[in-house]
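Below sits a lone chain in structure tokens, taken as the form predicted on its own.
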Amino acid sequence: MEFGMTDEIVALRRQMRELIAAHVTPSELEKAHETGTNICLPLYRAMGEAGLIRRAVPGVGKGDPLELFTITNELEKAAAPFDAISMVIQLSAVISRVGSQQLQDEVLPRLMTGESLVCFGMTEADAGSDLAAVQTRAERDGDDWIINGSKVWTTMAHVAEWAFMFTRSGERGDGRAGYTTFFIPMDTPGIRIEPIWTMSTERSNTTFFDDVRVPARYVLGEVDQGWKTLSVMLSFERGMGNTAGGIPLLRRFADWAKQSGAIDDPLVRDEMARVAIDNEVSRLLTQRTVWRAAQGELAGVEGSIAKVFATEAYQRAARTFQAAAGPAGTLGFGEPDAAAGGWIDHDARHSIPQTFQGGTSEINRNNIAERHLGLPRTR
């Protein structure tokens, strides 16, 4: 593996730099906030319009491992409203994997060129992080699918216009067989959305199908074969983003604590020195993974590795800065006071669901021991 810098990278990080400094202008932060959208619009469609975001993509860009991890690096470092974008590659990376010719002419333009979004519909509330027990059921009806159940925690749903849907079509006992997965329009009659106004203040929701009718043109992959779509997905999921929330934390700490005078704390520089390593290895393991996606191979546990390692990092460094802080630290923003103008709480709540959105630490612990130490099962 190399991680080295081309001068060619070296340009597409200075092209990056400078459309976050053009578009995540203090209004839309305060909009992503607000609405707790995490999506920055005019930031999505400069980088469309600049062909970036089909650099990105595995597959469908270059290949260059380094392109995809240098423009998600940069949004997550800036910490830019990005999770909609982040959605968009991980999705893109599938359809252009296992979708139709059909279903790629008709979804991948659109998202390459910054206009539509996406969102996942997978988890239930009576499944959780146990894909395989998933109720909502999608029945063959002619040429159509009808669909029928529910999703939580479908995170963009509100602004979606398309959803990557995780569907039961067999019969239980079937193995990883009997589940087909679809790209639908979020515009289908019969799809309800109710948001879920979570503790790290951003929105997600709860998304209803009644008989929803999907044309057979929008399955994603094999009929009765959606684990491996599922897999396809899961593989460019982890570990390719949301690993760098632990750069912009120090960065923001380390200016509250230089102003503050906690900087000349030889305790307070011990922990901040403890996170900078830890964003390190953070970096290079996330680096390993999109080194592996990149070249069209799956990464599920390189993944694994990466998303465990760098999301309970970023919660540990998030809890240490916080207490350090003391009372200011659990001040959030427009609030008087607040350490690092509100940023602080932030990233103490944010860190929260970062650890089991994706997959939880738990399930991905299991798939590290299972796949990647060769140890036996246990559940």
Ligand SMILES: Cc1cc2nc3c(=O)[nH]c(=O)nc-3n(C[C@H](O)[C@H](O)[C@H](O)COP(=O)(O)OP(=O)(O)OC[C@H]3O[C@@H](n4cnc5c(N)ncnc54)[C@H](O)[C@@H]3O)c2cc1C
The other form holds:
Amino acid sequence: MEFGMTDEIVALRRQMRELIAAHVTPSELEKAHETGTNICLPLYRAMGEAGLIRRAVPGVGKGDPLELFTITNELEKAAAPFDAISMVIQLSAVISRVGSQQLQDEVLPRLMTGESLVCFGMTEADAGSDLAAVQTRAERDGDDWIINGSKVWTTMAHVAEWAFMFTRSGERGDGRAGYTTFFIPMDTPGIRIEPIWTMSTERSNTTFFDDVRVPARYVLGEVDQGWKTLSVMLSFERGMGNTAGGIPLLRRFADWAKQSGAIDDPLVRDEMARVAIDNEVSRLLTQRTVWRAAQGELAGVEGSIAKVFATEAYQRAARTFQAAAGPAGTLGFGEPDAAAGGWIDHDARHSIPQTFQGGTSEINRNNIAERHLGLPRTR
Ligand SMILES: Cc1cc2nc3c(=O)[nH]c(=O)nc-3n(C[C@H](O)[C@H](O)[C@H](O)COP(=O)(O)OP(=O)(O)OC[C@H]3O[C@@H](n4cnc5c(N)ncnc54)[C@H](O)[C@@H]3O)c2cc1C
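Can you return the structure of this protein in the form predicted in complex with this ligand rather than the form predicted on its own?
Okay, now the whole complex, with that chain kicking things off.
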């Protein structure tokens, strides 16, 4: 059995590293931190130009699991602004799987160039884990649909050209049949965006939809069968990325520990070894999820397993390193004496929402218990 990477993957990895080195400049990172908007448009455009976004999207690219993994993993390992492009990759996969040919033709070419960003409009004030409770309504009006309601935590809405929208289109009591998903242009009249500033350094948004009229071609999947589209979306959302936060954290902490002398403490070295092991487990679980997705399969359970393990391990690592760094670990970017230039403080805060955005650890554990272990439903 051959465990090494093929020449093609080695070349892809090199290409990603070169693009990241060229485009993720200190000023791009500073901009991302200042605005709380984790994007790097020059990098995404360069990736688009080189055909790398297309290669990463399951169902659009070659379907080689290692291509998707290599592209997303290189971004994460380098701590390059990753969130926006990973959302593009996920939604492109959904559109290519369930979108009409007309929608695919209109939207996919723009997403593949890295010019166009997307946002996810699922969560509402009273509908987070329980998405069945969404109140945002879509009503048919001739050839159009009219959307009314509001969403919270619509991250990237302020820079997105398109929104994935999960709406109620039927009556209560229709069970899972009364929902419809849309992929709508964000410049449609009637959409308003307000920022939410979070402790995790990230800007998110509340979005309001007042009589937003969209043509029927923006329905994603089948009318009233939005739950099926949502399942596809969630299976691509979990565990394929955002699972390698511990890698740049360990690298930066190790550099700081060497400089500060903390590395001489055997307990600190012990913790670093534990984080390295967790990082390796996260990598293997992510590779398994990516493998399933790249085969065109839904990797729901594998994704939940990877997400729970990797995000909780990242959070543990960040807290441990913050404690080990002492007061310097609580100082942020730009503050003198900040441990690892402020990255320890950043990761201690950034790692908090990772365990609940994209589905909380509890919800993912329910998923694993019911679908993987065959345990009875408790609700
Ligand atoms: C920074 C950030 C960015 C986000 N970005 C987006 C985005 O771009 N688009 C989007 O649509 N959403 C986004 N979200 C929303 C995120 O997906 C939700 O926060 C998450 O799904 C949880 O929903 P909730 O906050 O309403 O919590 P709730 O659902 O109210 O949960 C509260 C607590 O109860 C627990 N709980 C709830 N139900 C159960 C159950 N059945 N069994 C066991 N425990 C349960 C939860 O695990 C949690 O601990 C973002 C959130 C954050 C914080």
